[in-house]
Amino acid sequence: MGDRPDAPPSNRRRKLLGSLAAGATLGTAGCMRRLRAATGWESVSPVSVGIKTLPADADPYALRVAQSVAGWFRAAGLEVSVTPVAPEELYRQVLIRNDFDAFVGRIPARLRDGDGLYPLLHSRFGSEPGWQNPFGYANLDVDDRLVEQRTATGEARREALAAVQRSVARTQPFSLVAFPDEIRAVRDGRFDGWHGIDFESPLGYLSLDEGSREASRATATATATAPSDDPATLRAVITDRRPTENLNPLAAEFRWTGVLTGLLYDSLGYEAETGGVEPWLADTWEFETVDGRPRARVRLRDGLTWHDGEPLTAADVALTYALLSDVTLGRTTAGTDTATEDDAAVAAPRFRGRSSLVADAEALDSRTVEIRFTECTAGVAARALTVPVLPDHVWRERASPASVGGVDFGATSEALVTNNVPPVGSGPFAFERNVPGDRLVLERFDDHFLAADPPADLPADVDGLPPFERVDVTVVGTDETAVSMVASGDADVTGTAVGAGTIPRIGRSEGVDLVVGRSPSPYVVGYNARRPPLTNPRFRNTLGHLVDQRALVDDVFDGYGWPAASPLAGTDLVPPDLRFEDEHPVTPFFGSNGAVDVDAARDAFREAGYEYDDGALVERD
């Protein structure tokens, strides 16, 4: 019996390949070559995508988002796997090794401004580690617009950024899921000011006030475990162990918000709520334009010191910018004049966007540093003043090659791989001790410039050093345990946000307040545009149509989140046509209420050049 003329092509191909393998019907070399050519034209493979994400005990939402998205992708015919990976390893695979098809995670809040999109999406950063274009996204129009917005002002800059956002929404280097609400449990009485502070900024913790002792004693009688008699210690409980193991401010895979390293290290300036940058470690600065580029002369506050007693000078600032632009400090191969691959400059990935603004920095005297910038506006250049300032006498020697057991690892240096324990900073808190994976204790630095005579130009609500003398951070395994510790009086705050499922427990706990605020750090499904089929923007666009943001906010975030079409959502930089109303304005969901319209999805994939075989999405080899 022969093949029916209308048999599916794949069935014919399998039969022919079976014959080819058996050598039963074709004996000559010419026939074999012809058959291989013919079957090659029909050879197809299923389209598969692996999604990596955080396990449930490390993130309350990421795994559930990944599983929901995987279900929608499968409904459209894709082969999909979901793999939970521990936080440190996930960010190492995504940000450093680019070893992923797709991942579900969050974009850091520090990238959520106009110029933050430059390192996140420009193709020049596609091969660099860290949050420098981890998607491998390449779009020349977007590149041009990202460069343009760095030098433009006013409406011209807004138009450039609007064009970037429209292209990104259409070509989907990542599918934006939602901005989650940050949910925390805080203890009444011992400290005041929890409501309204920025928990992702060290300035938020510095603005806390001492609470009412009467309220604290009342709480003690109402809870099974009395609150600590030590009001001088702020006790935070977290579910992420990484901050207790590594205090290197440059380590991209260990740093998320930078709150703890922000207490240990000062920056020249801080990002104000108005969106500008105001002096912090700097006393003053003046910008001028030279040859079309900004130049800043920065004057440090008087009497600054590091935690080990060494003076903090302009030379430390100059070393910081040199190290951020090249963590090898221009290392050359000893005894040779020939540059090698290992001699290439290696920028610190965590601050690449900001350090790329700086051409060079020079100490003019002990308190004055001159910073010359690349072509940009002074407003954009000021962002470079928010990087942590590092001590020359500690970090210069870390420019040496990274090595393990005496074996060098080439084009990187100890500056990127050191755990930096104990750290030497200049911030309002100094390192006291740690137990990796379990606990970290910081001690107030009473020689900080905030201590004696606080300057008048401090951020709102910060009027000197805070009322607590220590910060004690404890790691626990789950959100529920973290909330229980606050409820029992063993902690003052959940230092990492907890899931919406803990809200009933928080509400029932005596002396515990629920604090809910909107996070500027969105969840995304990030795609690796270096790997087919994700190299195809039409394929990614169709995947974007398979993410039901409304359903995720309702079912995964329990309503504690808000969908959006741009990472700049909530700012005045989003054009009206990209505002998320009832649905995504560019890639609306194929279906409704979490149910995929399979026919619409199949039509879109076919338009993108793919086929279906027995209900499975396939592509030609």
The other form holds:
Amino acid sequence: MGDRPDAPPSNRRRKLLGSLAAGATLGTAGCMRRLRAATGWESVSPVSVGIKTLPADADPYALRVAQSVAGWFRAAGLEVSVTPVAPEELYRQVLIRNDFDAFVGRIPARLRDGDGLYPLLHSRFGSEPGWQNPFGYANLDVDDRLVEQRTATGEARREALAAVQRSVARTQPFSLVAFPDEIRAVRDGRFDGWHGIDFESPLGYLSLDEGSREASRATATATATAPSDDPATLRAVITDRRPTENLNPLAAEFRWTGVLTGLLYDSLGYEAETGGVEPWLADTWEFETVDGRPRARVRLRDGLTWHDGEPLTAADVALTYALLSDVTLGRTTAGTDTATEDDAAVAAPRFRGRSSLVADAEALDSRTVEIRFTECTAGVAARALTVPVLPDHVWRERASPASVGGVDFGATSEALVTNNVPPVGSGPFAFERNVPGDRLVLERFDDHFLAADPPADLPADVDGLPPFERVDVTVVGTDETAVSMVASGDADVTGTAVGAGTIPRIGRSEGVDLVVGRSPSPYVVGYNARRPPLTNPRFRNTLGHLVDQRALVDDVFDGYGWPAASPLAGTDLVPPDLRFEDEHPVTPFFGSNGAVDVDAARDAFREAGYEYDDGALVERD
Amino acid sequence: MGLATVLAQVAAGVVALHLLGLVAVVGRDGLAGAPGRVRANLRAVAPTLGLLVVVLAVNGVVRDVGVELSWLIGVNITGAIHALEGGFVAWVQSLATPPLTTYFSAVYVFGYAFLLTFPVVAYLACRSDRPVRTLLVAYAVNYALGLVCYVLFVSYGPRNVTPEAVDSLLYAHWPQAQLLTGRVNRNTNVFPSLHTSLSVTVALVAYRYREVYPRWTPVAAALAGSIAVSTMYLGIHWATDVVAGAALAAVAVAVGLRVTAPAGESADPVDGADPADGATGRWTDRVADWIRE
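Starting from the form predicted on its own, produce the coordinates for the form predicted in complex with the partner chain.
First the chain shown before, then all remaining chains and molecules of the complex.
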């Protein structure tokens, strides 16, 4: 590297300092002027990127991905630090305070439908907290195409989404790492139907069947812990403390898949495996188009109740949509009479893509709600029906200002900061008790509509309440412990996915099955495009070239993952030119087999307008 | 449940070690007339025991709050420690063999529980109440200062920072152990190592009162050394945590000795057996005086 023609700035600085020390030319004012002019040009500083990620206990892969990526960035001359941060705190820093340069984590969005990209990347969400555009990404072309795909159909919609994916692959608001395989250990015999269910949806658990008797008796004799072997209890062991501490479906820093809050709270409909949305809490709905915008009349099932016995009515549904679009229910804008009063509304940080589809919702009678949508197609609009429905009589008062010890934290409301324990939902399971950080117990809700006369044609093969009466969730600290709990008969399923490193242990354990399914939530290196030099798409593009997805999948994921070039990979919405064949089609790795080609990386950064000083990447202040 | 099983295993193991210890360390002569001495000593140390119980109770309550508080006001020093010592723990682990893993796992869980509880029992049975009081005060100081550090510093252990180089050998070897250690420790509380500080505390007190049970001193020293190494070998602590833990132990024992010194000899410089050196001694004098007032 020593034979580069351009003298590093530090050498020039040294010479200058040397001449100053000699005191040879300091005598004149003209010289001072020249010195000031010259030093203005000398001001460079090293480019540093801090990567925040989850500790190994909380996530089997994230930290190792971050370490590998940090190594590649360092090889290219960046100053990189990797900081493990506890999950709740990481998501608070990344999603709510935007206090990060880069993070390694997973995008939780369920992206089967391309509209999932809308909240993730539209610049209008750049300043909102939560999983909507945490990157602060702004690209007018992407914005336009995201809006277009909401109103277009057929080939035009596919083309709009393909354009979005191509722009994202080039400008890298995040570098995709891989879609992981979700690995789980399940106990044989007690319950059936583990294979092929969707563990990231409450419907997956609701569609479990009773296990065959012989098998469950065999399990009972094989373990000495008879009382906890009660067949009426589904015992899940998880490595994430958060669901035992907070059950607020709106809290972005506490929710991951929302399976447990999904058991507690129903939605009007559920996304079906085949695409489209199927009725759940709703009996039926009818869409019509008024002034070019969809409008839906949703009829609720008869005799719905909340867990506290109050009836569930259309007013609850209307309140839910009002609260999702403004958690203060207009408090922050009350009294102001300006044209921009809506700007002050604070939207709930989850379900934002879906709540942004809804213009307003109105209860027509106790069982009918009319939902008016913004400009979009009925197919896209139906996604808005999958948000959890909240009880008016509990949540309306939570629109008041959030306060801690009497001090108001103005902008937000109690709805976002409450831990919502105990929760009042309408779902098939009701809260029984919790020990924060340790345990959560849910009990079957026998007044649920699934109990009496379960309707036919429910999504995901659900045909009534499941065979268990209780869901008992225990928290442990590591994947190994979670798997050993299932192996020893103390748990039925690892409720959170475990790392590939535990597969041998699962394989060795008798009566334990390995379930592997592909997750729709990819690992990414997310960049904060609000901070220089990450503001620069060319800089991010070069970083994208420094992530060797193949090496990560082989070394970190032990092959249990899939590299991809688009967050929609796995759907039929990916254009052929964005398929990940042997390498990333847009930002292929600079180097091979996990070794960076340093010269190629330096050339790319110089091309992007950066310089090197003694091997360190520097930028002008 | 899994936790109950682990607890029962550890309790059974520790009780067995206690019986062995009573026979081998205290001996038949030492046990003669022991019940009477235990009663007398218990009365004498009741206030100190109360202090320890209070500190432990506060510790138990504040630790959860402390973790939250720590994320608010604490400094995340994980990266600094990693930069300071680099791959030392990974090097320690490169020497791993299955028998060593079994040994260090057992020492970390069983040996530690035994090392902390046995001297309390043994010293209660001896003639003077000073050893047991010293020990209990030192325990309380360990927990109190440890808690302060845990609030001020956020730090993850090596298995959570460099998982590609450092295995969490304990949990891979014996996953259920995590049910127990997870109760006792949060994974952000690694600086300093309380396993090390409390073990070294026992060893230092054992050395200071080596005339009481001569056979206990080498056992305590060997166990304390093994436990300090095990925290690194198992990938739970950094070497930095271990060094800081040993320093904390020195402070705690110095305070313990000062607080329990008979009134007449309080201002005397510490004798040769005392672990604290000059600087620590002067500083701890003031702490001890303050505690005594």
